[in-house]
Amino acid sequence: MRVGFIGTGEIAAAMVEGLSGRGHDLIVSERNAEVAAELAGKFKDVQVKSNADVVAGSDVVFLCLMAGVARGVLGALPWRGNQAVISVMVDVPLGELATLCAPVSDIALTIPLSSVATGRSVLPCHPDSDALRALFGESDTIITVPTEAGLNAHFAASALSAPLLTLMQTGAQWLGEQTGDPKGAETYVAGVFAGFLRQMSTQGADFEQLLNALATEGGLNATLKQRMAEAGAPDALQSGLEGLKVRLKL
């Protein structure tokens, strides 16, 4: 398949890495020349072209721009009715994309994170996309979300990444200060949470079951959880998610 990327930032680079070596022709835009050149130098199946040439030479085009930039450039590109467009952009709804990318009608929204580079990531998608499944269905989990509002809620949930990683980093830094081994501390903390995620994927456990297993009264986990609740951490997270609803039209 000929797969193009308009916008060459971190997420586009991760998708290119995930798709490279699978028999596709990958074409990245020259908008971020440094990243584009790096990808072309690293992967033999990657070419760098102008936005117009990316669209003209692709069967599937991923849109990886900021919303304001997208509105300024997409409408002038040579779209074809037999193409598929997959947007990873927040703040550009499907209706607007249909106008910007006319006459394309096969348009979907998805939310890749950097883990798509190595596979086994989760890709929420609205509406369902045969093109996305053909490209990532074997390596990653695709969740079809029935409404655009639901997909936007997944955008908000994806923003949990930085707060949760910050908590893990804080814990690892504290552990490293106690042990004198910062790298070992980071490996331990990451491994603990990787183990919980494996339980969820292989044993069908959910968050409630994992928390119940850590809820021994007077135990270290229960004690720290209570201290964080008293400090307002869960309420702050809930408030932060609520604060994204206006922007995402939820």
Ligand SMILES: NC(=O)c1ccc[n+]([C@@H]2O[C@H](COP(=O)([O-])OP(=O)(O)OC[C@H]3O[C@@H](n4cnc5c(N)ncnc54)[C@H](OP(=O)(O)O)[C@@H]3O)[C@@H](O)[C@H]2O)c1
Second form
Amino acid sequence: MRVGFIGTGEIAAAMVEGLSGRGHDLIVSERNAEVAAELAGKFKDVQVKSNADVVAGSDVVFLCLMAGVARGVLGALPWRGNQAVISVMVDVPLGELATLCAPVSDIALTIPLSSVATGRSVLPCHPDSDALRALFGESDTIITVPTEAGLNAHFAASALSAPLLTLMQTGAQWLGEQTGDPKGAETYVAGVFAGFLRQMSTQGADFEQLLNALATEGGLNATLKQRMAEAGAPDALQSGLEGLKVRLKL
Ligand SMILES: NC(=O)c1ccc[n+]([C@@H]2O[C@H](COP(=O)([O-])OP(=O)(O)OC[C@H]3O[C@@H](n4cnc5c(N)ncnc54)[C@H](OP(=O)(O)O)[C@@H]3O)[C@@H](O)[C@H]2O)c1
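Given the form predicted alone above, I would also like to look at the protein as it appears in the form predicted together with this ligand.
After this comes the whole thing, all chains and molecules, with the earlier chain placed first.
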């Protein structure tokens, strides 16, 4: 398949890495020039072209721009009715994309994260997309979300990533200060959570059951959890998610 990327930044680079070496022709746009040159230098199946040539030469085009840039750029590109467009952009609804990319009608939204580079990531998608399934269906898990609002709620949930990683980083830094081995502390904390995630990926993500197993009265987990609750951490998370609803039109 000929797969184009408009906007060659963080998330486009991760998707290109994930797709490279799988028999596709990958075409990235010229900006960011440094990232585009790095990808073309690293992967034999990547070419760098202008935005117009990316669209003209692709069967599937991923839109990886910031929303404001997309509104200024996409309408002038040579879209064809027989190609598929997959947007990873927050804040640009399907209806607006249909106008910006007319006459394309095969348009879907998805939410890749950096783990798409190594596979086994989760890609929520609305509506279902044959193109996304053809490209990532074997390497990653595609979850079709029935409504656009539901997909936007997944955008909010994807923002759990930075707060949860920050908590892990704080814990690892604290451990490193106690042991004098910051690298070892990172490896330990990452390993603890990698273990939970492996367990959840084989047995299902039953958070209640996992938490019950850690709820020994007076135990270290229960004590720290209680302290965090008293400090308002779960409420802050809930209210942060609620605060994203207006922007995401939920
Ligand atoms: N990062 C994530 O984990 C993630 C996850 C899910 C969804 N997204 C979505 O993905 C989109 C991009 O995010 P990102 O993190 O990849 O941002 P980013 O790294 O800033 O990438 C945006 C890219 O667009 C390029 N660009 C700017 N003007 C352009 C133009 N006229 N034509 C072509 N390219 C142009 C930028 O190049 P210059 O540097 O030269 O300006 C940059 O390479 C956003 O809408 C975001 O909501 C991101």
